[in-house]
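Take a look at this single chain in structure tokens; it is the form predicted alone.
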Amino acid sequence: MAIDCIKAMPSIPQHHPKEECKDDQKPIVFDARVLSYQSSIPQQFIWPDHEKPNVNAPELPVPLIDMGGFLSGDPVAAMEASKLVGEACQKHGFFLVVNHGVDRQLIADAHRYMDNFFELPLSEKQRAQRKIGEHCGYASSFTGRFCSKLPWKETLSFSYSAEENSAKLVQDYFHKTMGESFAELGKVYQDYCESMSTLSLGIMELLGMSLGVSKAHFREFFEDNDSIMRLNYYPPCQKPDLTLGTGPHCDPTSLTILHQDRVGGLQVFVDNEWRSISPNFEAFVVNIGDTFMALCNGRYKSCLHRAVVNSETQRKSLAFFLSPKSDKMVTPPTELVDSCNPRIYPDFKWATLLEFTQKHYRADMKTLEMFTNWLQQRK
């Protein structure tokens, strides 16, 4: 279980304010144009020793999902493929899923758009800076926040909304961020969103029917979802046993649709020890997140996972991170509760733990945990 690997990991430590970068310290500049070659990488990049990367990690076995006889609508198919999908969020919250209808060309133009963006110059990425203490924008590491173990990445993060009234939410981000020239790029991203709220949902019944909830229940509750779409770039370093393209965390959101390239980095922790996740381009990866391990009270666990970088090449991934509508309160269904199992999180929004990882705290393995303190103690 996932939450074992929690426990047994005390040598990671847990976010200390000297990661945070003090207001007369001056950040320093991630252009992957320049350190991409550098023989020697700044400080600020090199982890800890017990932190550092094991670039040859054993390949963890995750289940393939096929969706297709689930999408149309083969009741036995679904139940195996909830009963895939359940065994193996007790096991360590990670699965593929293969057949899940979303359009080949628009996973391609999604991944050839990204190379558009991140081989812009640095000024030009930088018109859509991602302002300290918010969620969306262009983050260069994460060079204004932290001044240690800051990640080996680029990324791109944005918003997306499934109201009806929001439905041109991403295209519009794009367009009065970078220009008309870039509208195709927002529409492209914009129809690939859509494409993930709707995988995602169907992945919501699997889970519901997995923990013996109405199939309906989560994908009820997820049908506005208020989400985050992601794009990762991580350049080749000439030093990739020093640092990390993302350090280790659970993800604090509820339900993460991962799409990889064809090079590996990928790692997740289980059984005391971490493994990798080898790419396959036809399937995505799909991880819960804190959220949901409160949503479902505990019964499944978020897991530690990471990403390393190499010295040859360039890594790429698409994140889709599930949210459910940011006012709407984070409560278990009462078929998860009982004498057996009793409460283990308090209620809160969406947009409570959002405002945690962006300003009070760097998402870790006890993300979650902490969060919970803090609500208690603002009470």
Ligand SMILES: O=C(O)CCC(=O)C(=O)O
The other form holds:
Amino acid sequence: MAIDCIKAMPSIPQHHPKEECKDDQKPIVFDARVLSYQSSIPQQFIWPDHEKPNVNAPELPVPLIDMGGFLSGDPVAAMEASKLVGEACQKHGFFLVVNHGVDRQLIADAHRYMDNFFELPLSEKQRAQRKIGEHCGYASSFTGRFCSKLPWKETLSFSYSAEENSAKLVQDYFHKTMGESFAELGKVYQDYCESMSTLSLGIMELLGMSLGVSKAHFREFFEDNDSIMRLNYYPPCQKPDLTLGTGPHCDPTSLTILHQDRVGGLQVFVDNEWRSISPNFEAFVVNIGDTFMALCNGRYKSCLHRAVVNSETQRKSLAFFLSPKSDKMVTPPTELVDSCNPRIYPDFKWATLLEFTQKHYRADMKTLEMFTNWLQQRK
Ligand SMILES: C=C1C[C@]23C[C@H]1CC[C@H]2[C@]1(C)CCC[C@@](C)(C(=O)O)[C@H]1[C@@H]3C(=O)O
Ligand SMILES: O=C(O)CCC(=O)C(=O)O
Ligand SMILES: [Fe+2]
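Show the same protein again, this time as the form predicted together with the ligand rather than the form predicted alone.
Entire complex below, previous chain first.
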């Protein structure tokens, strides 16, 4: 059984405020061009022994769920797909989807434009620099946010809104921050996010069916989602056994649709050991996050995962983090609460959990528990 994010916790102290960096740990700027070739790894990027990776973790066989029949409206195929989704979510919260309806050329363009962006000189990328406390923008190495256990990655995150009358938020973001020459890149990611939102709503139907809730319940909850798109770029690292591309965590969001390139590096903690999820360019990796765990009253668990790096080549992943409209109350449907299944988490708004991860707490394997403590302390 996967180590789910709640049971995995040691006895939890009250939530710790964000770690403050000591004066002598002045933030360094993470320039991939430079650090990738250095064999001496700055101390801030070296993880403690108990968290150092096994870069050759055994592969986890994950079900490949064919969505073709479901997407073409076949009710029998829909039932079969929702059964497979439910089984995977009972086991470890991860599954792969194929015949997902996302245009192959769009995926290829999204990867190609990632190369274009991350290969820019650092000064160019810093035109989209993420601001403290905000989740959008370019971040290299997170030196401004954390002072130890820094992830070996650069990221570019931006918001997507599925709301009917919302403008082309993604396209406008790139035009505003990077200028006219990024119009085509902005269009590709606008189209990519729209296809991710459509795929997410289909998966929400399957999740609703697998939980014995109406097909429409979760779909309607996320119809006007306010989601986060994140591009992860992991430069090569000369000591991949000392560092982590992304540290162990459960996604605080609702559903993650991840596209890995062909390099591989995603690992999931299942049955008390780290297992790798092999890359499959035809598939998306899907996992539920903390907010969906609260929405389904803990029936399915948000699962612990991380990303390792390698010394040979860079690795890229595109993660679409489905999230509800910020002011919507996250509360489970009545069908999932009864005397045998009492409420596990308090009602909350996604905006509050997002603020907690951006300003007060580094998302890890116990975010939801620490968030619950923090909410109660605020009362
Ligand atoms: C709401 C979010 C916070 C993070 C990006 C999205 C969903 C995943 C979160 C994250 C990746 C979990 C691991 C730690 C983190 C700091 C990171 O490595 O990037 C998290 C993201 C974040 O806070 O920026
Ligand atoms: O890059 C990966 O494979 C995983 C990234 C991840 O878990 C995240 O960004 O939340
Ligand atoms: Fe994640």
